[in-house]
Amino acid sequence: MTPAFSFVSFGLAITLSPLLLGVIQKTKAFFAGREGAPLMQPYFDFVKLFRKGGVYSRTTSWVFWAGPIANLAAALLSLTFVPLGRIPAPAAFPGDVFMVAYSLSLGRFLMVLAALDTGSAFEGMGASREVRFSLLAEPVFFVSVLTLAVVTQGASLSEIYGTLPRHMVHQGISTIWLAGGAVALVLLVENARIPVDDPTTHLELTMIHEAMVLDHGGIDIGFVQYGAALKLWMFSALVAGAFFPFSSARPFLEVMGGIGGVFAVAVAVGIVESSMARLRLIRVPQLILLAGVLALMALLWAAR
């Protein structure tokens, strides 16, 4: 596999990640019997937002406007270590999953600081919920990736997902799918999707992620939403690699298969959001606990 295809997949992730949001919205519109917004609507929204300036309160400091920029930079950094199926990431080293997780955590931490910098009670409430649920989801993510590492004997994400199709054939799919299911639930938590959170809600008392960015506008909210799209792409790629491990002798087909798997996950997210209501906040930790049980079962099964 030539290194050029690693950078091609990275460029495609940067370019196509907003399209995932359009696919989810189109899927939800289909199940609701509506035509819905155009598939390319997220691109139109980003162009509009990036052409706007920012509005800042006199009570905020530089932390408020630096948070969205740093969050986007952290998402881009994490993306360089996430493979697309069997296509390796542009950068990889043993234990790079910690780099991915803690880069995203750094971006979240800076967004929390930006939310607290406003002095808004609602943004502080949303930041508190965001930190609480991410604290519960992070161990589940590590256990899930550890399970895949045990199965494949890989040390980096690129090594793990590069050999996953072969191990799925030889060792069965039950362990890999259990770990993939746990990562899929973490995807819903980390990306504030239904049933954990509703990204389209405007009721402050039930908001989690959106409550943190109530005071951001213009180009700043564009940075926040684009960073969220990149994060959704990363987790979708990890889930797709576990459930749809496409293997081919031609790198071009590998790239197309990986992209197809990512968009299949986006369709699945749209189906979930169309068939379920948002959980009560006290039920969200139970959902994360279910993901932890799946990850732990997969680890025990892999280490037997």
Partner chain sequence: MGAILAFAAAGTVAWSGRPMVIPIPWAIPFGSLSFGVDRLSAFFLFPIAMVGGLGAVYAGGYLRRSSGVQAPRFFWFFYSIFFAFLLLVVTARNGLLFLMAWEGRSLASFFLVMVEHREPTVRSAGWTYLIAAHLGTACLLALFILLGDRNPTQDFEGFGVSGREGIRSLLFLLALIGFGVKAGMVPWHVWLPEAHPAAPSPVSAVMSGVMIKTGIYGLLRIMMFLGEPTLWPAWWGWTLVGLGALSGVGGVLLALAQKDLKRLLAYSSVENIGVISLGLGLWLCGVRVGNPAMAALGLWGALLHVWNHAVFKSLLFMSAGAVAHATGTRSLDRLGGLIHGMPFTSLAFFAGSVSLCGLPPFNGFISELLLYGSALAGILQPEGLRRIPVLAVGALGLMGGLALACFATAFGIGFLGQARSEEAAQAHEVSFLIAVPMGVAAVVCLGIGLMSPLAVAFTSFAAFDLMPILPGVIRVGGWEIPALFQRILVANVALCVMLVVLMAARRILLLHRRVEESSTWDCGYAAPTARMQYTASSFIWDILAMARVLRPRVKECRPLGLFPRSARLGTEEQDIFQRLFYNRLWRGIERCSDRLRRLQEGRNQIYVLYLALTVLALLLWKLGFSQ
Second form
Amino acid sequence: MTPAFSFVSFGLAITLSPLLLGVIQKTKAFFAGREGAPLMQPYFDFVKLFRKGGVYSRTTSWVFWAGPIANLAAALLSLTFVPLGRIPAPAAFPGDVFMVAYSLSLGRFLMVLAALDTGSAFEGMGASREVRFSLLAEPVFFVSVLTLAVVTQGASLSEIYGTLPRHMVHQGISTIWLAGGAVALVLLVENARIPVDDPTTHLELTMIHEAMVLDHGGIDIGFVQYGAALKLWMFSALVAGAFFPFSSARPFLEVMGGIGGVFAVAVAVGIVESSMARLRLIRVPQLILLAGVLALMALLWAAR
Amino acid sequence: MTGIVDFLIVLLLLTNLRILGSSRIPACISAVALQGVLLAVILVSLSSEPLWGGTAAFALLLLAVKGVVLPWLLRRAMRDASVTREVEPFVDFSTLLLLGGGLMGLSFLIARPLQVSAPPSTEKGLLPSAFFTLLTGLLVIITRRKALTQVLGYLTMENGVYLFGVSQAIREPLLIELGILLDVMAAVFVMGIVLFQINREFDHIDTDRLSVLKE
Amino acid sequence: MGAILAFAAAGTVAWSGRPMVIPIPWAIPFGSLSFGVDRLSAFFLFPIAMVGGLGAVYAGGYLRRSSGVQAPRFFWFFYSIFFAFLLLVVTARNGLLFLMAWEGRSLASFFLVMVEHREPTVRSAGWTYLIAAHLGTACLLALFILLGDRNPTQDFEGFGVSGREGIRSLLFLLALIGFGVKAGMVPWHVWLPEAHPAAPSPVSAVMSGVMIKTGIYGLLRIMMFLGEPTLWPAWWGWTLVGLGALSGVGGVLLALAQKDLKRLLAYSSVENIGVISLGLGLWLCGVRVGNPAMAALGLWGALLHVWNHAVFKSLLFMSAGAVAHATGTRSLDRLGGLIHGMPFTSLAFFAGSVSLCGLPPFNGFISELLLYGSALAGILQPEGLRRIPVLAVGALGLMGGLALACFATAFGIGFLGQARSEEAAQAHEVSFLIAVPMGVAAVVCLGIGLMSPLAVAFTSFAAFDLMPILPGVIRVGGWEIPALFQRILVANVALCVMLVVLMAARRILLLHRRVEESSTWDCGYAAPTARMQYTASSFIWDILAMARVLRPRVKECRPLGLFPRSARLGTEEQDIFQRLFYNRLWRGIERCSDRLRRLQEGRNQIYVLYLALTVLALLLWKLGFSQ
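What I would like now is the form predicted in complex with the partner chain, since the data block earlier showed the form predicted alone; can you produce it?
Every component of the complex follows; first up is the chain already shown.
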């Protein structure tokens, strides 16, 4: 595998991630029997947003616009460590999963502060919920990735994912799927998908991420949404890599397989969103707890 | 082959979580039924030789009793006694899940030293899963209010005991198992009848209200 | 003001003396009192000199502006003594001297806590502190008596236990309790959140930043005397990891519940001590199972965190002090909007918060990454204690998330949004003397974060006596440590570059467009007021509700009737350890001492009798056992 393909996959992630949102929307529209927005709609939105000026509240300070920027920068940085399918990421070192998680945390920290910067009660509420759920999701994410590390004896994400198909053959899929399931639940939590948070709702009492960015507009909200798309891509790649044991000797096929996996996860998310109602807020910690128990089970199973 | 057994056992563990975490009684009953089916399938997939008549017959019996008859009985009891569908545990579900996770860790911990005495050919995940199923059953019995859910806990526990037998030696305890199975049948029958009677007398089957009788 | 000069002098002495003594351990015998600086001492001297110096400069500005401190001279006197004893503690090479320095340091800091002694809360905090410190010292006394059993001079060089495992374990336990009290590990932390906020802010900075670290220093120093590391029993490591996880999660949960800014910081010190002891525990476990990568990374992570915490916690305390100074309140629910009035202080607090949450590219991230690396090395080993590193990772992850929540509250509620009170709205920026130390500390935070390979190299050098191994030898997942940290350095720099590029992009995009100002949208509500904002209590309410035992007590007065008068909802939080454990303990002790009071008759004869009996008993003991 030449490093060129790593960069190709990184470039694809940067360019194709908004499409992921379009695919989810299309899937949902399909199940609802609607025509739905065109697949390229997220791109149109970005073009529109990046052409706008801005309106800023008098209460806000530099933190307000630094939030989206830090969020996007953190997402870009973490993306460089996430492999696509079996193709190693452009950068990798042992324990890079912690780098990924902590730089995502940096983005989240600044987004939360940006929300609090407006002094709006709604955004405070959204921020409070955001930190509450993500603080539970983080250990779950760590434990599930570490389980995969135990199975594959790899130390970096690229090493882990690169050898997964071989280990699926040798040790069975149960551990890997359990860990992958836990990561999938973390995906739903971290990316504000339906059983946790409804990205389309505008009912203040139920929303989390939407509530945090109520006051952001124009370029800032563009940054937020692009960061969210990258994050979704990242988690989809991690889930897809654990679930689909696709592996090929030819790099081109690898790239196609990896992208196919990511979009398959997007379709799955769309199906989940169409078939489930949003959970009551008090049930969300239970969902994360369930993910935690799954991850723990995978770990115990791997180390039995 | 181990891959498949692995997968089945993991499914079994997941049914345990389902029993712990579900808030509806019908869902719990289905989970217990699924557990019975899984047990039968595990038994079949564990037998190394071409399917021996006895094993096959026993697996079929298991499937019939645990997968079909007992759930059917429970559903009927539920309908007859007009039990509401909510589980109503004493502790909330998050705590239950946490406890479940803790018990899982514990069962893997205590299974480790016992692993040595087991025959080397057996699957390593069986023993801890047996413990976990057993402990889940106990936890369900302890934390649930309704008599019906306690029966479910009892059944789960029994599944654990059975799995334990499987993990220790694959074929010998068939006869014993047969006995246990009959016992369970009888016990569930009795409980069903008692439930029905209690319900007729008191109009509800909350066991914690039975404690009034102690005076 | 002359004292400032004295301080600068003290600081520079330590400063210039340092490079001289780092490479070669040397000792000047001075009667039975000997000083010396070896690698470990030098490592601890750095933050002490730095934070002490910064604290002194800060205090110069802090006291000048007629604060609540009534007696500046009193303050300076004890501050200098405190500082001197702190230096002495880490340089003492003799058991007796060490104990004296330890005790002197405790007493000096007690007086510093009591500077604002007119307030009853401060007085009670002071007494709690004094009692806790002495209980800890009692353990240390026993420890040194046992250690010095065959070593009449009590010199550190002569220590070294070759005895049975039981004795060594007893020593370890004594050290753990004695130093754990000072460090503020969880079951013994109750004095800390009382004493640190009560002291004037420069003192809080020094106490939280470096004084509690001397507990860690002491523990490490004693570990050096406990024989061959590979022979240490496995449960030492477990205990430390367990205590670390407990302190970490407990400390940050309690910190989350606080509304007083300085109390919040004090509890977060408990958390960071937890992180450090977690690292030490990983070290011991790694040594035990023969996994050098796990051991070394755990120890280095713990040591580097000692530094990092010293810097960012003193930074945070200094900025909190500046806020308290400017607004006259430390309650988060009365602050807010300070970023407009005090931009520099806000930036400093922001830098401290990001470092404390262990977020890249600041320094906290590096030490946490070392600890994660240690756990990873532990998990990747084929057999052995894999439970411990998994527990460590889980605990660290949870702590990270909770710390993020905690400092999102502290910074977001305290400094952002609209001012919640008149004082906060009128807040003005601090004076130059106060700003300089904060700036220096913030720059050091970022500097350590961006120069991680250097920091790791230096830490490994300091730890050489405990763990004779170099970073180049250690491998995690096939990578040598220096290469690994170079990669992390690249990642951190890349992050900074991306931030700058995106900022520039935004600036350029907005250059020729209309940018307006208006009020916060707030879902269309036309007249938002400061009282409608989320407060600290509401922000953390849901999070605390998940940890049910910690839920604050609610005092509420619901609106009643058709025309409700006024409704009120208040919350109050209490340390669960205090409530469940110590209050009962004190009540028990009170009962016992009531009984003992009968001994106190008030007649001279009786007292003489007691004396005589004691002497007799001692004689009997000495003679009866020494043949």
